[in-house]
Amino acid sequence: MEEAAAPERERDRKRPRDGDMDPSTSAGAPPSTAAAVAGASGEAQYVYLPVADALKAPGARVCLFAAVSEIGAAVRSRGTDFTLTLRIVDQSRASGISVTFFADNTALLPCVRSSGDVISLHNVVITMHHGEFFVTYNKKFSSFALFEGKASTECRPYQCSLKYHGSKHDNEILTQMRMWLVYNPPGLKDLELQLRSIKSDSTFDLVCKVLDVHEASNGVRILYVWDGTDTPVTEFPMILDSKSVSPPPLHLEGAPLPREVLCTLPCVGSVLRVFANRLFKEIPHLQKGIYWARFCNITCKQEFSMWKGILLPSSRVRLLSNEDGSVVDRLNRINTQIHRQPMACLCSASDIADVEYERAGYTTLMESLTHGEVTHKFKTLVRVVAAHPHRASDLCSLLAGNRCVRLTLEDPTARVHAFIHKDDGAKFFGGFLTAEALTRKMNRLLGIPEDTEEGAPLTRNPPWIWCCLKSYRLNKNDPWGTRRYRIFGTEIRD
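Please output the structure of this chain alone, in the form predicted on its own.
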C-alpha cells in the first residue's frame, strides 16, 4: 500500500503551481507554443517556471515570475526600436538572468520603481549569446506586469503592457515571491557602502545621486556624486609643501566649476568626483542631474589628500528611481540631518579657537560658495589643511603689516583659500608674539605634533576649529571671478 502511494506523492511534488499546466509538456504542445492554457472556467492560466528550469528550454516561450535586481537604461537599438535590459532573480537562480525588452517607444518599456520589485513575464523566449543565457521580450507576443516588492502592498500591478492578462493564481505566487524577498533582498548588500565608509583601494557598491557630469579634454568623464554623508577625513603629509595640497575641490582641469553648476550642488555632505575612462551607456542619462544610481564594483583612492572615485573595467552603472528602496532610505536619513555639523568632528570642535560670533548659526563652506551675494559674513567649522607662508619669519612679517598669510580651509562640502590680513593678524594669533610662539600656534592649527624627533609620524591631522569668514570682491566689474575670503574675529588660544 505504501509502495503504491509513493508514485502518487511524487506526482504531487512535481505538479506545477496551483491552477497551472505546463503547455510544453502537455500532449501535442510543441515547446514554442504560448505558455498559457484555458482552465475549467475558460480563464487563461499560466505556468510560471523557475528561472533555472526555464534555461533548460532554449527557444521556448516561457512565463516567469521573478524579482528585479538590476535596472538598465533605455537606449535606442541599432534599428528603430528602443531597448532596455533588466536583471531578474528568483529562488532557483540567485545570480539571475538578463531580460532584454524591445518597444517602439520608451513609454512601452518597463519603468521599474525600485530594485526588489516583482515582474511577471508572459511568452518570453530563452536565448543564448556567446555562451550566456538571456531572456528576450518580443514586442509582438510577449507581455509583462510590474508589482511592488513590499509584502504590505496590494497585489495590483503598477504598470503592465497592453497584452498582459493575469489570472487569479498570480496573487498567490506574488505573495510567495514577496515573502522570499523579505529574507533575500536583491543586490550584494555586504559590498554596499556610503561615502562616509569608503576606504582606499577597496572595491564596493555605491548608491548615490549623480549631480553633474563633465567630459575632460582627455576624454575622461568626471561624475560628481553625493549621498548626503561626509567622506572620511584625510591626513596630510608632514612636509609643508604648497604642492602637497591641491587647489580647492570641485574643480575641472584646474578651473572651478561654473557658478551655475556650483549653485545646484547640495550644501551638506561631500561631493565625490568619480572618474570614468570609458563610456557607460547610462552616463548620458545621468547628465541631467536628476538620477540616483548604483555604481557596482567601484574603487577609490586619495589624491592630494582628497577622495577620488574610479570606475574600473569591471564596474557597472545601474539607474535607480527616487522610489527605489535604497534611495528612499538615504533620503530619509538626509532629511533628518539638514543642519548637522561635520560628522568627523563628533559632538564638538577643538577648543583652540575663539570666535566673536558665538551665537551665530553654523554655515558650511558650500552654503557660502552658493550664497546669492558676493559679500557674505558667517561662522563655520573647518580644518586648516595648509598655510602659505608658514615660517615664523613670515608670520612675524604679517604682524608687522608687511604681508598677508593664506590658509587653505576645508569642511566636508568644499575647500577654500582664506587670507589673514595685517589688521586681523594680531587678533588671530593673540597679540604680537615671539617667533617661537607663532610657530607653536601655527603647528597646532596644521596638526603638527610637538614631538618632531626620530620616529615621529609622517602625516598630520589638523583639528576642527570654529572660524569667522567674510567674502569680498577685488574687481566690481568681475565680482564673482575675483571673489576672495578673509578670516576675521577669530583668535587662536595658547
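Could you please show the structure of the form predicted together with the DNA, as a counterpart to the form predicted on its own just displayed?
Chain only, nothing else included.
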C-alpha cells in the first residue's frame, strides 16, 4: 500500500499549501473569482484541489482531478438544458461527491466510457443542498476533460469541453491518479451481492449485465439481468394443490418471451427478472446493451418459488461498462467457469435417479430451450417442482390407462413441463407399483419427507436428479409453439 500512498505525497508537494494559495480560491472568496491563475508564461495554470479541501470553499470556483465512480444518464432538465450526474472520488474523499452537469445538448455533456475513468474539472462550484455537498458544472465558465482509467497510458483526453485548456501538470496528475486507481478501484461495496447469494426481503446492491428490457402492458418494466451465477434454490410449499388443474407458472412474466429474445439468453447461470414500477432514467440506456449496471438498494422476494427482483422507490440504477472493476471481476469468473452444472449440487448430485442416456453430455434446460432444432435429446440435472397428478391413486389409474403424468422441472436456468408417457411410466417408477410404493417415490421426488411425528416442516426441498429428456412437436405447422418435453430412459431408485 506504500506505492498507493506515494502519488498523493508527490501531489501534495505540487500543490501550494493553504498559506501560499492564491487568495481567490480560499474559503469565503466571492463566487466570481477563478481558480485559474496566470502562469509566468501567460498560459492559464490550474490549481487542483483534493475534493475534501474544495469543500472548505463553498461558492468558490475550484479545479478537481478525480475518478468517475458512478455514471448517470443524460436527461432533459426542467429548464431548457440537458443534465447529467456523475459521482467522482479521489484519495481525500472515498465516499465521493456528486457532480451535476448542464448543457444545451447532450453532445456537450461528458460521455463517460467506463467508471474508473479520470475527469478533470475546471472552475466548478461547490454547493450545498440539504446538508450535502455537490459540485455544479456551470456551462458558462466550467470545463472538463475525460481520460481513460488505470489501464491506459494515453494522456490525451478522449473527450473535452470546448473551453477546456490543459494545464502544465495534467499529465503528471493523471499518471498519479491512475496509480492510485490500481489499488483503489472505485465501486467495490460491502452490500454488493452476486445472484448466488441474494436473500428475500433485504436490500442490497447487484452488479449485473442487463440482457433485455421488456415493458409490460401496465407500464411495469421487466429487466432481465444476469451475472453468470445461479440464484439460490427456492423453497416450495409442502401442501400440493391436488385440485388445481393449471400447471405452476414457468416464468414470472405474463406471456412467454418471444423465441428470438429467449435465444439471446445465456445457457448457464440464472436470469433474474427485476421489476420496475417507474421508469428509471438509466433504463433506456441499458437497452442499447453498452453498459452493465449497478442496481443500488434493490430487494427481492420469491413468487411461485421463483426469484423476483424489485426496484424500490429508494433504488438507483448506475451505468457501468465492461471495464468497471466489479464487472471485470464477474467476467473473469464467467470466462473461467468450468462447472456448468447447477452450483447448488456440485458436491451433492443426488443418486435418486438412474439414467440410461450415457453418451449425452450434460445440457442445461436453457441450452435445450434455445437449441436450434425442435427435437432434442439430452441429459440434465433438475429438481421436480411439481407433479400432476401426484396422488398415488390417480397415478396408478393414469399409468394403467393411456394418459401422461406432467412434471414441472427446473434448473438454475429455466423451468419446463415434461411428460411421462404411458410407456415410460413403468420404467420411470420401476414397475407397476403398489399405491404405497408409488407415493413414496413421488414424495421423494418432490422433496416431501417421510411422515414425521412432530415438527413437520412447512416447506419442501426437492433433490437434484439426473434425467433424460427429449423434445418433440405436436404440430408440424407450428413446431415451436407446440414443442413438448418428454422424459425417457430415467428410473427413480428406491
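Between two forms, the rigid core is defined as the largest C-alpha subset superposing within 1.5 Å. Because the structure is predicted, anything quoted here is derived from the model rather than measured. Numbering follows the first chain given and starts at 1.
- Once both forms are overlaid on the rigid core, the distance between the two CA positions of R61 between the two forms is 2 angstroms or more.
- Superposed on the core, the two forms barely differ at S200: its CA moves less than 2 Å between the two forms.
- With the core held fixed between the two forms, V261 has its Cα displaced by under 2 Å.
- The shift recorded for the CA atom of A151 between the two forms is 8.9 Å, with superposition on the rigid core.
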